[in-house]
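In structure tokens, one chain follows: the form predicted alone.
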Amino acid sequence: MTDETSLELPPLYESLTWLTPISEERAGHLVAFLSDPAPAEVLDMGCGWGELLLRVLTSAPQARGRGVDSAPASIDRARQQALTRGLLNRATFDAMPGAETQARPADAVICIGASQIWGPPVEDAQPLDYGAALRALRALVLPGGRLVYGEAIWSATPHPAATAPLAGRDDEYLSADALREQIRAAGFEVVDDDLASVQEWDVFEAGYRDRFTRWLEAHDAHHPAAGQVRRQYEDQRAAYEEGYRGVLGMAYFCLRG
């Protein structure tokens, strides 16, 4: 993704419901999988602003949940949403690196787009360590419990235009079939799995870019940073539409421990 650390852009949660390419229909399926039979404890590693965890708690009114994320702003948003939805008495959110979390195992666990918690630092631009993530998650899922595991994969053969905006390497991700093999090797049963559609990706990427649009709408066209924001919008659009669209995928697995 384009680096915009020098700017105070609107938060992503104002433009996106989910910090992943996922439709409401698919999210509902994942919530149903985690909620029936009703869990006692729900753990979300890399929870972002906690949308999926909060929906599971709404669907399973006896469950308690914990979300962990390294971004304090996302955790603040998650707590605010828990309060708004009357779930704060059943949901806790911790702002800390996931690898430092002393989390007790749960019978329902979520990890979507957060395998990097157990791998090399993202800034090292190394391949995603799915195996380390799955082994760690296996220890967090109680026997017979359920895991929703979502992670980036190559949905088509990577090419230079697709890899350049990412880590620049063909081995950054696995194929869905190779990931499924690692999941089974980690001791999980695959109940079902599916890939995010291009339409889901289009909605996600449009929402991701929307914060640039919203910044430009809120500032004078001659603002010193306006040119930079316009470039960031265009760089992100080109990276996706002319690069990794249809190549970078997102696989969602419903697993049983």
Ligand SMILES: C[S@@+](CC[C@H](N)C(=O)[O-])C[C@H]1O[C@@H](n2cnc3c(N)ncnc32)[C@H](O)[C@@H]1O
Contents of the next structure:
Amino acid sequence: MTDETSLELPPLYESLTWLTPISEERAGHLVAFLSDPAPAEVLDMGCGWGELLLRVLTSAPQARGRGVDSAPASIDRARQQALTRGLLNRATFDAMPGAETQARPADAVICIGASQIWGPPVEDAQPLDYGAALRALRALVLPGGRLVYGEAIWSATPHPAATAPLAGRDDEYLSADALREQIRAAGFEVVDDDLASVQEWDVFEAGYRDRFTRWLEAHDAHHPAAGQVRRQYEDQRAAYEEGYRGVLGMAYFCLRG
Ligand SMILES: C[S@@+](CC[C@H](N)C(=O)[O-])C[C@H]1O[C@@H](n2cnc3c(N)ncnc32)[C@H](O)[C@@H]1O
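Now that we've seen the form predicted alone, could you pull up the form predicted together with the named molecule?
Next comes the full complex, and the chain you just saw is listed first.
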């Protein structure tokens, strides 16, 4: 029997550019929204390995950036990428829970897939507290500043096969329309919004599963953990393809504070 915690899978950044379903075209649109006109400060809450923040800093050469994420390995990767791109003098990355940052408000803010910073951890299988996240973000965006807010939503009515591999409940997410209402109630103006396409999701999910494939390619077929990794791959594939594909969505909002 192999202990799951002792299994070291290749890091997700080896297979994915982003920790969210997003095409290069959409990323370019979000970078343009945040960097034109050029901001002075960019804050990314739940930045992962900081790809979007680093692209905004490349696009806005006078701007300074701060990324916060609770995963130390992602923050290490973000710092390394900042160094490689010559941005370390303008970017700082902090490994810590986002709610403890006491971050200074900024004129450009990013929060993609990280509303749980201000609500229950996703492992608790509770509904996302979008309202708490939006209120906290409102305080982090300077008046007239911009926010790119991306969050999971139901893009179709949830059904049991879709919810089973997630939290098993229909109220885990809102629809995009209901989320837009909460965004406006928090005091933001919606400049534009859009949903990730199924193609963006397919690329993301394939990249997510790729770490299992890479592990299997790097290890002997008789390795004691091989069966477990094959099962994890198959569970993830089935959860998506036979479950939440086309039901779990991702909404991207370009907002003004
Ligand atoms: C879905 S990923 C999105 C990452 C990144 N924003 C992107 O779009 O590529 C969510 C990120 O939130 C981070 N996160 C989760 N809970 C957090 C918390 N309490 N404080 C800070 N970061 C957190 C995770 O480590 C993860 O990197």
